[in-house]
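Shown next as structure tokens: one chain only, the form predicted on its own.
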Amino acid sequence: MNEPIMTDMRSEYSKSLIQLGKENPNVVVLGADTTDSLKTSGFGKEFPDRFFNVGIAEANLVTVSAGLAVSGKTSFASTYAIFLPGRAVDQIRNNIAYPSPPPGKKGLNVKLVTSHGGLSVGPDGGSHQTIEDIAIMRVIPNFRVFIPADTIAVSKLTRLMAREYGPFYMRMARSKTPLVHSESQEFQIGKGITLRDGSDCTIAACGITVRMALEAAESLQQEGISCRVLDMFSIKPIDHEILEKAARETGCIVTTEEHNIIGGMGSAVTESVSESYPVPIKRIGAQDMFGESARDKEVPLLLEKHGITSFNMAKQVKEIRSKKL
């Protein structure tokens, strides 16, 4: 594959918020003392009356966001993934997801957007490497959950969330990420994206693992193995149709994510496929163990420890093909 173009999700999120702020006076942005790191402070410079930094108080961040939503605002609340949902599950559940004041609508119009998710946070240490947020957020009723693969996805999903009523959770990466999508790519709630077709196996990926999956498929092609690659950015709702089609046509699936293999995207894929067209599935991700400190240059080694590499994806594809029914 060609050398990837590396871009920053947080910068793209900031640009998208500013543009939304110009288009919609009801968009408000909130942070919890990480607004410079998340780069949402740029929105505050443009719209100081619509920007709120509540300090190191994540439960308050959620509650204030909910209050603004009740008053008719579209609230974007952001901090690190370890703090949100980590410190505020009660408030997320009961103050955002549970209320349903508008007739026919469920939950409040709050968008929780986090950064520094997964093991690639590296230098922040194992205590800050969030590997359980997908599991937490996808079991809360009324929430929809996105894990974008690149800045194009961040931009388009931010605008999608602003247009669509209701609560969302989106997790971004800390480090710069390679572009995998084109500007013409469309994103729909509950719809995965086929980035590469194949007939021998499917790799279902999300976030930073999408590029790795494409690299794995490229290497497998050199060995005569045709591998389909899906970007399952919409964790909830999951795309049952694309997964059943992949199961029927390729006969086995490898999932890969920067999250615990328990309760994450791999679990969502397994649940879906088991009810439609069961096939052998292998989940790649954090092996039910915490991360550990790793300097930026050591992050690939940390990912390798958990098998989150294109090499391991290719290896698992070759192994699971022998288990096809």
Given for the second form:
Amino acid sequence: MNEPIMTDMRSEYSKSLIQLGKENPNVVVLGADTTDSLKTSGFGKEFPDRFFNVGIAEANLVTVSAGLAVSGKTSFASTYAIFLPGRAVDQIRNNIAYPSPPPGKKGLNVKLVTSHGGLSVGPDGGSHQTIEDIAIMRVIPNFRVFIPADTIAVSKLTRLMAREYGPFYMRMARSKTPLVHSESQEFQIGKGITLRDGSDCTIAACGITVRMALEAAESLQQEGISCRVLDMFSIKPIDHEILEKAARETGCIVTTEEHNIIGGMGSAVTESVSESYPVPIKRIGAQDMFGESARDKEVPLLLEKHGITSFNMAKQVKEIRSKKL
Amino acid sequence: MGLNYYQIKKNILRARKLVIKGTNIAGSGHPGGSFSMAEILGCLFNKHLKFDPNNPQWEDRDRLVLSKGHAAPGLFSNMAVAGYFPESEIDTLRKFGSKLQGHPDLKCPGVEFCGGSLGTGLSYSIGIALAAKIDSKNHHVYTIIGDGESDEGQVWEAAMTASKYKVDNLTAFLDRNFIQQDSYTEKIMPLDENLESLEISEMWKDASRWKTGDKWRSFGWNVIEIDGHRVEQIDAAITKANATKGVPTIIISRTIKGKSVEHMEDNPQWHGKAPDSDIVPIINLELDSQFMIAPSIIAGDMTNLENEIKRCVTGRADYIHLDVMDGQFVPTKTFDHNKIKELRPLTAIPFDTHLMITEPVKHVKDYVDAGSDIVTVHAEVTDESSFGEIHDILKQNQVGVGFSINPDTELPEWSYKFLKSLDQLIVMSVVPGKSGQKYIEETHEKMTRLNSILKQHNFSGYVEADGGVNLENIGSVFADGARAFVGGGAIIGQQDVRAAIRDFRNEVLKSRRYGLLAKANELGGSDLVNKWIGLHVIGEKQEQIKKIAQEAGYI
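Could you drop in the structure for the form predicted together with the partner chain? We only have the form predicted on its own so far.
Next comes the full complex, and the chain you just saw is listed first.
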């Protein structure tokens, strides 16, 4: 595979917000003392009246966003992933997801967009490496949950969230990520993307593991194994159709994510497939243990400790093929 | 515009009764916290809040956020009274399929906030207020927070945020009832200061020990501290808050949990418990037996009425009775509307203007403009047509409508049609014109006659006893059906007005307890009497009530 083009998700998010701000006067952006880091401060410079930095007060961040939303605003609230679902889950549930205004709306129009998701946060260590956010967010009714793989996904999903009414959670990575999508790629709620076709096995990936999955498929190709790769960026709702098809056509699935294997995308895939067309599944991800500090260059070592490498993906594909029904 | 005092009070009473009905049928719920904020909500719904029950989503409506969401029955009851849904729907409170959920929910049109998880309503209100500012809208956000709820750190995150963003289109109320689920707030997590002993009542009485206001002031808020059960104080505070620009305002309202029902008052047990069905009729009678004391300042120093007003204020009068005499309808002359206008700025306590003048229809507007909150005119100098005119002028100006009959006068038949919308009926128990007369004993008998007429014509106002009321007879006058008491020499003539009013209240309270015991005895004999007495667990009430019951032979 070619050397990847690395781009920055937070810069893309910032750019998208400013564009949305110009198009839609109802877009408001909120932060909690991480607005330079999240780069949402750019929106604040353009639209000072629609930008609110509430300080290091995540609970307040969430609830103020909800109040703005119930008054007709489209709220984007952002900080680090570890501090939103983990810290303010009560406010997320009771102030955003639960209130359902008439007629028939589900939840309030708040988009929680976080950065620094997963283990790849690196040097800040285990306290900052959230491996639970997907599990927390997907169990809350009315929320939709995305993990974009690259900046193209970030840009398109940010626009999608602004267009679609209701609560969303989107988690970005801290470091630059490799481009895996083309500019023309379409993103739809609840629709996975087949990035590479294959017939012997499927790797379902999300976030930074998508590129690894493609690399694994490439190496498996050398050994004569045809591996399908799905970008399951929409973790909730999950794409049952694409998963059932993958199960039928390839007979086994490996999932991979930088999240606890309990409750994450792998769990969502397993739940779906077990109800539609059960096949052997192997989940790669944090092995129900916390992360730890790793300097940027050492992040691959940290990921490797949890088996999040293209090498391990290829290995798991080969192993699980023997368990096919 | 007047305060609309009586209408507000009537609707507060209706709402309180619905809280009892709803929680009783539901078998659970939170009456205590609903009652401590009853006057606050009553004042908002009946005076200040802009809303349209037929169009709950009206864009320019004011927003009311009940952050202390467990007091949902209080909110729903006020909404029912305000016409959002029929009062009968309160029967569905907490039931499967009802829009009246256990905690406020957007499922019920008109509710602005899903409460239940404490500490979040203020942040939410800030969001609403900021949105209004972005959109250059003029609507106002009112938020009720609890004192137990103030344990939550998010309240203080919000306090800082509102201050930073100068959210002056938001007014918060702190329902400071000193009780949270486990016990008294100062025992669980002191908001004011740590208790040195277990004696909490001393702290409640000593306002200098209340520090909560300082906390909010240090967070940059405009702080107004009031008695949260005084309609006129709430009204004045809201007006002041709305006029304050550049900072958010919090109205710290000293309240009593379970206010208006003796066994619930200041009793942590009633944080979240429903009343039993056999007790409900007694509670309703108690709610119907609220009373007011109105000192009459002409019994004081006529050369310094300003000082008499001040004495009424320190004496904590419910309202102030102003006898206007013109020297024609009665031989004496006192003062007219010009004097009332002068006195008006001295206090927010409602002015109960009693016009003992001829041709009141010619002058009534002057008394409205002078700042009266209720104007009473005499049957002897009005007829159907002129009273109709007076009635309409007063109603239009949100001033209470009073009607008065002299000792020798029977209620004229033409007045029956007005009884339903009458706020006050003064039954004179002396011949008007001079102070210091004795209570005319025949009035007791007259009251019995009147009561059946009033009931028949759906009178829902206050009967005010005026003339010769004193500590010896006030209990029996209350038992006759009077609910407002003018005190001349017996109050204003005393050195210590506050003590005199307190004594008046205690006498009425005794009479009221006797009446409630009689009701309990009538409904369920000594078993119910004992059960009801047993509910009074705070302070010395139980012993006092037991004594009355024993004297009456109920137990």
